[in-house]
Amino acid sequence: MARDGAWEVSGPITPEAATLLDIFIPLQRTPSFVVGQIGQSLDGRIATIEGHSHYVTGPEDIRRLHRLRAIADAVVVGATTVDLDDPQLNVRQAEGPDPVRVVLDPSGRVSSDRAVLTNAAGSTLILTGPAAAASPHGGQVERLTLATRTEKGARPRFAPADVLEVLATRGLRRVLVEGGGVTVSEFLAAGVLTRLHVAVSSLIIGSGRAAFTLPPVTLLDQALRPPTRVFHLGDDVLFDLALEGHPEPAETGA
């Protein structure tokens, strides 16, 4: 392995492991990283109106969000994404321990039938906002108190970067955010992401959920355009972008 996170191999790999080392090698070498998650179709969605979203992308994808999970100390996930999806958000299609799951639920809304606060597959730590009703959960959940910020005729919503430090006090630096698209959004429009992978799928929708909501910008020079990296997973394909020090999108006359 050289210093740059290249990786060298004594005999013959085949394209597939290939893939693999170039996608999880830097990552693995990385004490710290915050990576932000979003399967999307061709048109940008991630679900239909009504949010069903299993599965926007096949399973070669999935597994390397396995992959992904099995290599950070937390994986991150807004109220909406825990209501409509159900997700577990353990490890199941790799190997390696699973993740302290992390529900943002200002708002104190989240179900407490859902699977992340009542299956046993790992520890989740919920965060709500001071004035979310107090709710029972299992052994396995804690539950915290974090300021949150309210814009007219909005929810409440966390600082992202207040997210971090509190996940950071407790040694959990190596995070996935993991959904919906708003909580992406809000994450990289934070400009706290170090990565971004888009997992995108031959998959048409023409209506739905879309993949990112961000400040509007007046030129495309006002755009993001990161380093990219472009890898093929089965039918999908996975971009890499490398996020760390962007400057916040820029706002316009709004």
Ligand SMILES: NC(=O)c1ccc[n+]([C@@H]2O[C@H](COP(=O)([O-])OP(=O)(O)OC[C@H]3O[C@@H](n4cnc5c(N)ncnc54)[C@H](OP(=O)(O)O)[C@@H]3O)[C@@H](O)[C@H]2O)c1
Second form
Amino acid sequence: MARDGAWEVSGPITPEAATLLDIFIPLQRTPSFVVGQIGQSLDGRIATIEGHSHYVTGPEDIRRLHRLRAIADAVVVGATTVDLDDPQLNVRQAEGPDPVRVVLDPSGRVSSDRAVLTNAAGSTLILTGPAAAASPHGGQVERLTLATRTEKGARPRFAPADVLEVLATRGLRRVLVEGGGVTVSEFLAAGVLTRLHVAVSSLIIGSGRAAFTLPPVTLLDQALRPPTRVFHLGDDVLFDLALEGHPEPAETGA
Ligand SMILES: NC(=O)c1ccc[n+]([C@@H]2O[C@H](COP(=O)([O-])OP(=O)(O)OC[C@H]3O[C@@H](n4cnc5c(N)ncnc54)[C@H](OP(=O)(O)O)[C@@H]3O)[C@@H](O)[C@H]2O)c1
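For comparison with the form predicted on its own, would you give the structure of this protein in the form predicted in complex with the named molecule?
After this comes the whole thing, all chains and molecules, with the earlier chain placed first.
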């Protein structure tokens, strides 16, 4: 096993199995990661304006996403995804345990009938800001108040590093930031992602919710162009980006 995740096997292996090993071995061999994940159209959209997103990418890519969930301790989503999409965020198309579901809901606006709050088959952590109204959640749902900062005219925001610190203190160090675009963009802009999986489907929506929105740059030299591996998953293309400033998985030797 090389530092970039290269591997060798002694017997025959199918191309599909080789792709799986290439994608997942670098993640399996590290005790902590923060992977951002986006499934987008050719024109960089993750959903229609109304929030319809089922599905941007195809079944092979959805299986990759469930495998990612299965090796993550926690899966983080924004309040809009929970409200519009009502996801379960559990592992259904792969083997493995369900991650803890983490919802960023600074103003406490997520409705109490959403699956992540009512489905007792997994545990959920809701991060709210100090000004959020208290709302009762039962069973496996924990609500935690986290400090926010508010820039002029903007909505209150958690620092992504604070979110990760809260998770780490609970032993949740393998983190999947699953969407939507606003949430992944904030973690990307904060420089806390170790990898970014961008699955691109040959779909043109022409309008809708954006995959990435980052602070403006003047020159393309200032844009992100990280080392990237490319995989074909059915009709989709997966870009697996190693983000600068973050270490590659360390050699463990075993
Ligand atoms: N194709 C895909 O890969 C994919 C994946 C997931 C979701 N989706 C779709 O994407 C759409 C939603 O995406 P979106 O980009 O509009 O929104 P989103 O990322 O799901 O949610 C954004 C909201 O989450 C809260 N939030 C996120 N980061 C925060 C931070 N650092 N601090 C505090 N609050 C934070 C904020 O809530 P407040 O507004 O309350 O401040 C923010 O406005 C849905 O239609 C969903 O179906 C697609």
